[in-house]
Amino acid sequence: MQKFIFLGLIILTQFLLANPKGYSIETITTPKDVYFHIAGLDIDKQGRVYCATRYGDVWILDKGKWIQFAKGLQEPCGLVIDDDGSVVVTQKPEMTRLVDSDQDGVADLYLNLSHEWGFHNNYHEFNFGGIKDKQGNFIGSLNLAAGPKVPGLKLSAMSTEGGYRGWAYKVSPEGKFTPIASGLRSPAGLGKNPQGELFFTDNQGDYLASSTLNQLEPGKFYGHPISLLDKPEYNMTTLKNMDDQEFDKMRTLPIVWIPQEEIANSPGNPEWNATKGKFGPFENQFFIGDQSRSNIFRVSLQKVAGRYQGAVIDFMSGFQCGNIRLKFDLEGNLWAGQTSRGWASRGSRPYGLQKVVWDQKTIPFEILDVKLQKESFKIYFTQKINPQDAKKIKISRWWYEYSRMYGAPKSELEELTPQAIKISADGMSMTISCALMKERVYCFDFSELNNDKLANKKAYYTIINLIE
């Protein structure tokens, strides 16, 4: 009887996970008796995997063997391999270049590249990194502080004592520090597309109703007001006397809202899929892991009226731990660095390293993409859709209010009736005409389709601008 119950749980779990066919998860054995909470991940041109752990180590996986490259760092949360083979890590108090000068496989030089921001020994003052811009600068993002008794400016849950907390910044190869954008809350992941444009995720909390993906642009303000303390025209008194409507007018809206619990709770870095088909049909999309839900989801971008917006679609769940760092290797496999430290995550392990492998032949039935048109949406699939199922689509829309609340529910939620639905001649896409409104999240729910082979059944498109 126990055997049948166990098998039933496996079947139920697989059904709930709704993972794409043809994709599997492989677990990598990490060093024995090491707290391998990965918060930095990169892969070099030889296929060696570099991992920075939150306990302060950097390890290299080379042909199945682990080598401890560095130790003694203070909770690094980002790692990138430079062109000369050195490793640049973002740890809490500084950005550090690690150099193996004697070529013995272990770093012997720990060079302070920059420490021009404030670090006040608050547990929540993370320093995220792991990418370079087109000019060769190293990009980082500084978390706000947290805690009931933390000093400094506190308008809601988070706080700052100054020192560019809540800012993104760049550091030149020579070590020049430049703050570039403000209003970030808990920007746990940085990424870029092939054009070199920069992006970051931010985690739900005060002044952030749900998690987001944003384009990182110089001079922009992304919504959390206490970072403005580092601008000369603001001080504590000024900010405390301003209301949320004033901050709201200043902020830059995200590319996409990431629905809380439905898709993610604590997203990590956006990793662009430029594998040229080695990872299946999802080319030129961002893949993002979530630390809390232990899943990976996709984001497809669309530029409308001069700025990005787009669609969010879940991809794969059932990982052993929370995914905070993603990286594609040369073979097109997607590696996931994992940790549950500090926040609970789904899965049976507190940390680890896994990778997603495609079997190179199976095309799963998935929502491939969603694009806005002038008076409709066009939804693409990886396989033919049954025309008889067109009437079973559910559409809803909502927005997220801006306030100092810690997260916020969907506001102005409403169900929509499609005005017209047209299936393409090849059955691979459909056009849905419905009432369009800017600054709304649209959910397309295919849960009631007769074809149960469709794995992930919802897509969420954030409209910031309409097509005129």
Second form
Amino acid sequence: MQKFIFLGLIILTQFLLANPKGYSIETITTPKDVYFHIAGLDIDKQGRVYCATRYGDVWILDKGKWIQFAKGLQEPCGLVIDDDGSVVVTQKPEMTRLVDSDQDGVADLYLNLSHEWGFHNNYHEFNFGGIKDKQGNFIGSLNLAAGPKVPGLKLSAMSTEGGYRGWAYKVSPEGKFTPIASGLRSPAGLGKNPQGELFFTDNQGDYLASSTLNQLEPGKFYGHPISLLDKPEYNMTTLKNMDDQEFDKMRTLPIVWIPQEEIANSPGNPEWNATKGKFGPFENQFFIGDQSRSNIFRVSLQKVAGRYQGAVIDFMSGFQCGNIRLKFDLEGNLWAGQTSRGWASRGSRPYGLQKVVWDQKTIPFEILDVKLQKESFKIYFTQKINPQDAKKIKISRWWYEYSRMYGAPKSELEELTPQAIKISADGMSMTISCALMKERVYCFDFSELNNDKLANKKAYYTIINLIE
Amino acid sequence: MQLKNILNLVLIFSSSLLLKADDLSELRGQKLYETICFSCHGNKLEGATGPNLKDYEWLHGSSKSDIIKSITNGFPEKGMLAFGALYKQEQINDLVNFILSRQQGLRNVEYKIFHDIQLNDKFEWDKHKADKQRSLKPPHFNPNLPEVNQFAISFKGQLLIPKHLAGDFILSGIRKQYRGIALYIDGDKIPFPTNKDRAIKIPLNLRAGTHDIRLEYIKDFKSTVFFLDLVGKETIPLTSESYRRSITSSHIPKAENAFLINRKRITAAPPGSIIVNHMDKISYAIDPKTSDIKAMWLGKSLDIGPNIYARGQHFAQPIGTHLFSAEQSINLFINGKAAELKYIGYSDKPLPKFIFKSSEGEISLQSKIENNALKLSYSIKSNHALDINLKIPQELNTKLSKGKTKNGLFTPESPQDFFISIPIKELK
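How about the form predicted together with its partner chain, since we already have the form predicted on its own?
And the full complex, kicking off with our chain again.
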């Protein structure tokens, strides 16, 4: 009897979590009695999994065995394996190359690639990384400081004492440090697409109404004003005297808004799916984990009027802990590095490592993608949509106001009536005509559909530009 | 009527029998605990080399079956035997009953944060939608959680009072703000002093069992210092600051017979400093931006517990006696000037070795234990002759390689290779 109840509970949770059919979560046992809060994750060509932990270690999972590769680091929050087999980690005070010079499987050289930014011993001054660009530079992003008594420039919740806090930067293989872009708040995840374009997520808070995915481009300012302290044309006084509207005009809008409490509160790194179908139908999309809600969601990109915008769709929930780092392995499994220390996450475990495995056959019924057209949206599905079901769609739209407030609700929220719905001949997509407006997040909600069919029922499309 | 009375009597009788059986089992368990377990887990289950067994945190599962399994199989690699081989299952069952009867403090606490709520706002807790709502781990009330400047925060959960502690307590604490804090136990508001007195001292009587507890906090003062403990036969921490003060399970990485290199935040050295400990006997902190040795202390390395707990807001603590004062350091001078160096990195094989470059050449600093002293060896490779000096704190007891010392400035006879040795024994 008990077994039946247990089984029933599993089915019920899976049903409530609405995960895509054919995908399962596997848990990897981490080294015994080791604080394994993962904040850096990469996988080499032999399939070895490298984890940087917030405790300060680097561990390698090699054929089911864990090897401690490095230790004593200061809360590394990014890890990338270089072509020569050395490992580049972003510690709080330093970007460090770890070299196993005597080839015994353990690093013996901890080489300073760069420490040319300001680190002032604040716990919140994280240094995220884990990405190498096309030219061979290592990319990092520097978190702003926080805390009730934190010194420096503070216009709202976060603070900086300068030294490129709130910036993304690159370091050449020779160690040359170059700041790239400013206005970042808590940019916990960096990523790239096959073209080598760079992306980052930012976490909701002051000057950031909801979390975002952004393209990282040189010289841009993404909205958090205290980072401007490092530009020669500003100082403490000028920044304190500026109002939010002035900062608003300067900022670059995100690719997508990631709705708070619906999709993610603390997104990690965007991981591009280039598995050539090994991970199912969601090729050429970003997968992003959330540290707070312990889920994984997808983002698809569309270039309109010269810049990216796109769609956000939830993917999978019910992980044991908050997902901050994602990485595809060679077999097309999606690994998730997890932590909850300091920032609580859903799930039963304080830290850990899990992976998502596709059964290589089941095509779940999901919203595959949403694309903007000149006067409509086109919504793609992974299976045929019933024309009767398609009519049950609900559309709403809103925007997020810019201000120093810590997160902001949806503004100008309104329901829209679709003007026309057309199902394609193959039944795999539908075109929805409705009132289009730039700088709006559109939500396409299929909640009225039969529950057992479509797993994730909402797609969110951020229109930055309309198609002229 | 009569039948009902008889049934009632039977019920009371059998439940008292049950209670007695439980009590007896706990007593037997306590005896076993006091002969075996106390040495690692503490007399009061507060933890020593083994973890605390009465608080919220269970490393290997908190259910009765989890704990039975942990005791039966042990953790041999951590020094805990598989007691299943030594004791009968009934005895282990008794032991677990005893441990479970000692569970105390806060559990299952949820918090809600409401942004931009001022004390003077007419704020109704139930009518507002929280900006954040989470479960709180560790479960101690922490008004420092919000990242915004102005907020209200509420905590709601359970308070476990074990039988052996039930009765009179003093609710004792320190607050920075005298308004905006309300504590409820089982729905009753605890009368905090209404004057500006920072100290809280309120007698309370708490029965054994589970109590509902709720704290409402609207930020008034810029600093949110808040200690709150229930002081009775034992002290039960209620806030995170009280808890942090109470935890005995610090985290001290050990060097043992070798050395340990660790990069953690300490107040005694600049941000980014690297701490080296040799054989749990002596440590030094080197600032890689300058090569200066900014601190040195005898004893174990660091308690990094505060640095790896929660968000890591607190600094790791050097353990032991500092050998020179905070404003002092060991500095290298090249040609009469503080050396301007580029930090290349360090090697940890076979010994800790820090490598720097300057326009004059390559400089390295290696440390080891030799003749019960910490030996710091400098090696300088340059194409031309250099004028090298080492400034050494005068309060530091040292043995130096051949050279001259004047006003705390050491000039080595051989500037390519020289050392400074700090005896460990003599300084104890």
